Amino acid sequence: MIARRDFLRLAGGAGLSLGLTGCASADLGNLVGMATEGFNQSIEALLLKQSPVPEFALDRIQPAELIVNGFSNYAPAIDPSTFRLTLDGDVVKPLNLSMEDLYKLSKKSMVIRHVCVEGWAAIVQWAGVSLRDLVQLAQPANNVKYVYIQSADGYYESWDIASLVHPQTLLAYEMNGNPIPIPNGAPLRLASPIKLGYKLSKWVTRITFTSSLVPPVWLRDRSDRALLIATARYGLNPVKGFWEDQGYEWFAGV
């Protein structure tokens, strides 16, 4: 690893179910506006006080500068027709959403700078679903402060809830006006201008809401084959995130 990554390693830390039937029989986009009753008031307060990061013009996009990297050479090919995104944990309404369900939600596009801990950056256009819309649908409990994020390749991450509901934190399904390529995280990946690249998980399949940074069952059990391989290869005891558990900064703000 190059200097900045080594530096962060040494620095350390600086219900109800909305299933497919419900989604198919209703206008899912309208449900966002209907889900406010019983919504966590502390998260509502976060939504009101957050400000967006300045974005770039479309002609500033740097497609050649976005480097494909990851913790392994494994890039899972996920069939979008069978893909499901799960939102669970301490929520009133667990969700199990298809890509068609996600397409029904309001689509947000942004042109932001993706910053890698290795010292490079690229201006990219991302488009997809705002995490704050999904959070509003799931209705987290009042004690929720964090989420754990599972990826199809075995990668795992955790975020603070305030960063998750930032207006420019997306689950993106488009990159530079086209569907995201598999190496970049298709069909769904995190995109945000407020976090370093290693927090922006690719191939996202699950988001689990929690009151503390205690790994959820799916992470503790390590039942996913790719996660078992990663754990065996790197000797990890999963706690906060793949790279964080090797000494990288947890918050990783830009």
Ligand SMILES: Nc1nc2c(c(=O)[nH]1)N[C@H]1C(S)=C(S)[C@@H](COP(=O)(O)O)O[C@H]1N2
Given for the second form:
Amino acid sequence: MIARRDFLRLAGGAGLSLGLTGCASADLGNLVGMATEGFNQSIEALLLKQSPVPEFALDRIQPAELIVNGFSNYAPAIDPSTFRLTLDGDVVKPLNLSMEDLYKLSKKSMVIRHVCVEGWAAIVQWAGVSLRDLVQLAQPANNVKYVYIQSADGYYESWDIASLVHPQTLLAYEMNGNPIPIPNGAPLRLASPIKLGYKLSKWVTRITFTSSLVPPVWLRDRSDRALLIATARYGLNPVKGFWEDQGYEWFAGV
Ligand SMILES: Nc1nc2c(c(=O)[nH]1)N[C@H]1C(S)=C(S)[C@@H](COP(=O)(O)O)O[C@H]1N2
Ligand SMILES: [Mo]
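Given the form predicted alone, corresponding form predicted in complex with this ligand:
Now the complete complex, all chains and molecules, led by this one.
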């Protein structure tokens, strides 16, 4: 463990503070796993005790079984070269990451079953960055228990932090060996064997850390056009998640 001031110095040197650019972010991967005094102690304990769910062999994938499923048929076309993932809220180090930054982080691959409440399932291979690595970079404050997740189609979700830092909860950029197709959430979507399909947000743009399930400003203000359209169409007052606010269970464990 390194002292907080050293972390901040290192982080500054790696260009972490205000978004990463060019080769300055090459040191990013080296920072994963370094904790500071401000880091959430209960998250550190979680990281040690969680174990992975058994996976499937690669030849078991069922590409034809994965049904494209969305609350609307709008699939946002995000330009990966200008895309930025924001991690903000109650964190020591807010992050604004390009796809290039994310590709430089450790790449995790898994073969798991995706389960939709509508009565279908599919074994899928996903690869991308683990949320636990991103959480360790962003350094949530001690009181953080939840995150809110923004999607470019107006979908929104909230998760408990324990499920988020599970070793098989990924922000995936590959599906069944290829870049994720747009309808399946390109360039970044959540993938995890421990949550039902509706928790696994596609087209993720922002993850906001919080101590309580009070919607963050971006969800309350509804300045986002896609969010405005989605909530108006369904008469939603956003609190916990797009389907949860229509009666679906919040934790939604598999
Ligand atoms: N942004 C966004 N993410 C979403 C949804 C959605 O409508 N919008 N639908 C969810 C549901 S109900 C399921 S089952 C999966 C489907 O993922 P797929 O289209 O890749 O099969 O995406 C989830 N993530
Ligand atoms: Mo679903």
